[in-house]
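One chain comes next, on its own, written as structure tokens: the form predicted alone.
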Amino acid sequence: MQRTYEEINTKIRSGKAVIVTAEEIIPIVEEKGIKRAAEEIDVVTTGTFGPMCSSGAILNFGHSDPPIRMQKVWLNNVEAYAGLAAVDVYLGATQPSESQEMEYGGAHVIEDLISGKKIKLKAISQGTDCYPRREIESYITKESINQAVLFNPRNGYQNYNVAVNTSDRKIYTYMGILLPHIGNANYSTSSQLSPLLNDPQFRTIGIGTRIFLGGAQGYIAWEGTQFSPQILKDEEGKVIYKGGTLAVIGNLKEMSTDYIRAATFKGYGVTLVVGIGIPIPILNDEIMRNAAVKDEDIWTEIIDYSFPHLIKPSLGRVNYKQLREGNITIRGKNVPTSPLSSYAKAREIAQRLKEEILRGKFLLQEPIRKFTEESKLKPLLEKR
């Protein structure tokens, strides 16, 4: 069997598309077999909602009169990156107010934002014979600015590890709080419904996919930031996919903090949160087989968090049936499993995509560019 992209948009347009989630598809081929399957199916629904520290907003503010080149910018107190144009800026997600510092940040900036709440802006400037204006106090809202793009370099990892901590004091990790001797481990990752497992050799998903993003339709604009996806194989044939990474771009001002929410991680700092939704295209048996993977059959590694080092212990694999059900076995130990990640937020995206597409209202869009293949990544090196 194969199909094309504008064979199954043209089924979208005249409502006869058959779309299903990550999740209903795994009954169907228990029932009917892969090639059955594939032929009944056109589109696979993914979802995640999770923390996501590599995002951002891009801002134009308009020009004031009379007009200053922004140099140093602040919103709410948090400072964003002004080295871009006169009144443009970049906001970090993960940067930390002055005043309040972990409490609030560039990812709590962004859902007032979005929520419509008015922003303090700040700015200074040495001042220039165009932009001699050299400082500036006022108020925005995403209503009044010119742009607001949610651009995130490094999103929807395609697996992450289960975190814990051997050693005998409480960390603070980006993977929440550690207890000592392995008194819990945490995991962040949508298992079975997780856009980059269903499709983990990037068949269908490159530049230019359209996403949900956020409440909105957004794109790939890029591979992620420390894209290097692995196939990493042991002696009892378990597979771990893992690496996977996307630069994502979308319309902030269309968005929703039902799928944008921002947190922050006592003793480490703030992130924001980023629901993604992608569809997966079923246009031939491989595809469909990959889209119909279960939490069983998706493997992770168990690292130790404690190491303080860039290479960190692995102390065994785990699969996301296990980990979901509450309890894993760590040397002999039984430890508690917490997601970092919502299911339950991942499972509404799947579905508010479905519904989507059956709607009509969202297509497919073929990758102008699949990701390279080969692609290391290499750590930082201390050079004097």
Contents of the next structure:
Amino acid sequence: MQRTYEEINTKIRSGKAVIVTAEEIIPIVEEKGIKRAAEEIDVVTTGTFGPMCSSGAILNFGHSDPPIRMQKVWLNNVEAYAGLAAVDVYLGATQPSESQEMEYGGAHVIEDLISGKKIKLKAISQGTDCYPRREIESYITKESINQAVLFNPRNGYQNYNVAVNTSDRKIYTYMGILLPHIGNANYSTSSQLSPLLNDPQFRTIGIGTRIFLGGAQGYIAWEGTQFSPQILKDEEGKVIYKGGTLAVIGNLKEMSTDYIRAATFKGYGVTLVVGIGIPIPILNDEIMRNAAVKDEDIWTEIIDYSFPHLIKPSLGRVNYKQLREGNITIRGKNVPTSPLSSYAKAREIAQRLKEEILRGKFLLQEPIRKFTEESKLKPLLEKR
Amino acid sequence: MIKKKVILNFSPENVERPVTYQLIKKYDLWVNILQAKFEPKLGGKLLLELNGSEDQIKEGLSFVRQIGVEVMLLEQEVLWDEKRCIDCGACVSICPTGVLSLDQMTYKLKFDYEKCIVCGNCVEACPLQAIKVTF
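Since the structure above is the form predicted alone, I would like to see how the form predicted together with the partner chain looks, so please show that one next.
Now the complete complex, all chains and molecules, led by this one.
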């Protein structure tokens, strides 16, 4: 079976496309097999809703009179990077507030902006001949400013470690609170619903792909930072796909706090919970096979986060069916698990994306360029 | 015999009353103190698990109310903001008594107040700050 983007979009426009979520496709393929499923299904929708630190927003405030070339900018006391043109900033999601520290940060400003709240703006400058003003204090909303664009350099991690702690004290990490003596195990992906696990070799996902981003239509801008896809196989044939990431972009003004949320991991800091959904066009049988992947066939590594170095020891492999049941066995011990990525929300996003496509509101965009294939992760070496 | 969990709120006026003693002695209840927090002159809070017949528990609690101690249910002191909650499940694995779980069909968070001992682990684990404890 071969199908083109144009054929799929024609079917979407005429209301004849058959679309299912990455969960719904599983029993269909089990019953009918890959070939028949590929003939019948045009698109499989995926979804994920998890903490994604490498996120932020590009904002343009418009010019005041007299004008100012903003050199340092704070939004609700959270500093935004102003080393751009006069009234452009990049507000990073993890930047903590200067008055409330971890309780409030860039992610919270983003959530407040989306929900239409007034945000306090403060900016200072040394003043120039063309921009004489040296300071300004005002209030902005998403409606009062020119652009508010969410641009996240690294989102949608293909797969992630399971985090545990073998030490004898509780540790606070970006993978949540880890109890001593492997008291719990935290993981973070929407597994069988996850975009990059349903197209693990990036056959359909690339630069220019139209996606669901925070409730709006966004795009994949580039491969994500630290993009380094790997396929690991062990002796028993368990396969781990990992390392794929996405840089995504979309209009923050059209987003909804149902699908973008600020969060604080105690002892770690502020982050943004981002909702992403990607449609996978079923162009051939191979793409169908990949999109039908299920939790028991998606493996990941259990990593000891109490080890304070870059390369941390592995305690074995586990699949997402085991993780999602709520308990796994590590070194003979029964360990409760926590997902940090909301499966309920991931499901909602995949469902919503499906409905938008069915209503003809969301057409599929063929990537204008594939991701760079060979990409290896480089460490930072300390040189003198 | 039934089990009931309650929180007793003491005011500065009644903080010195030997309430637990009387619940045991006069109302023949088995009293399990799960949490206690008292501050001199300010009052305090007791999380109790009461074991007894329905009538004994009812009478015991009405005595407690009579002397001016407020009786609260756990739901009134462990506040779960369902609108803020995104059902991520970060709280599930750090809960020592299995209060929190994800429904295996919907993957939405379930909160079983009866098992709660108000340890506060979930409060610090919740990235959305959707759980608050006023204990």
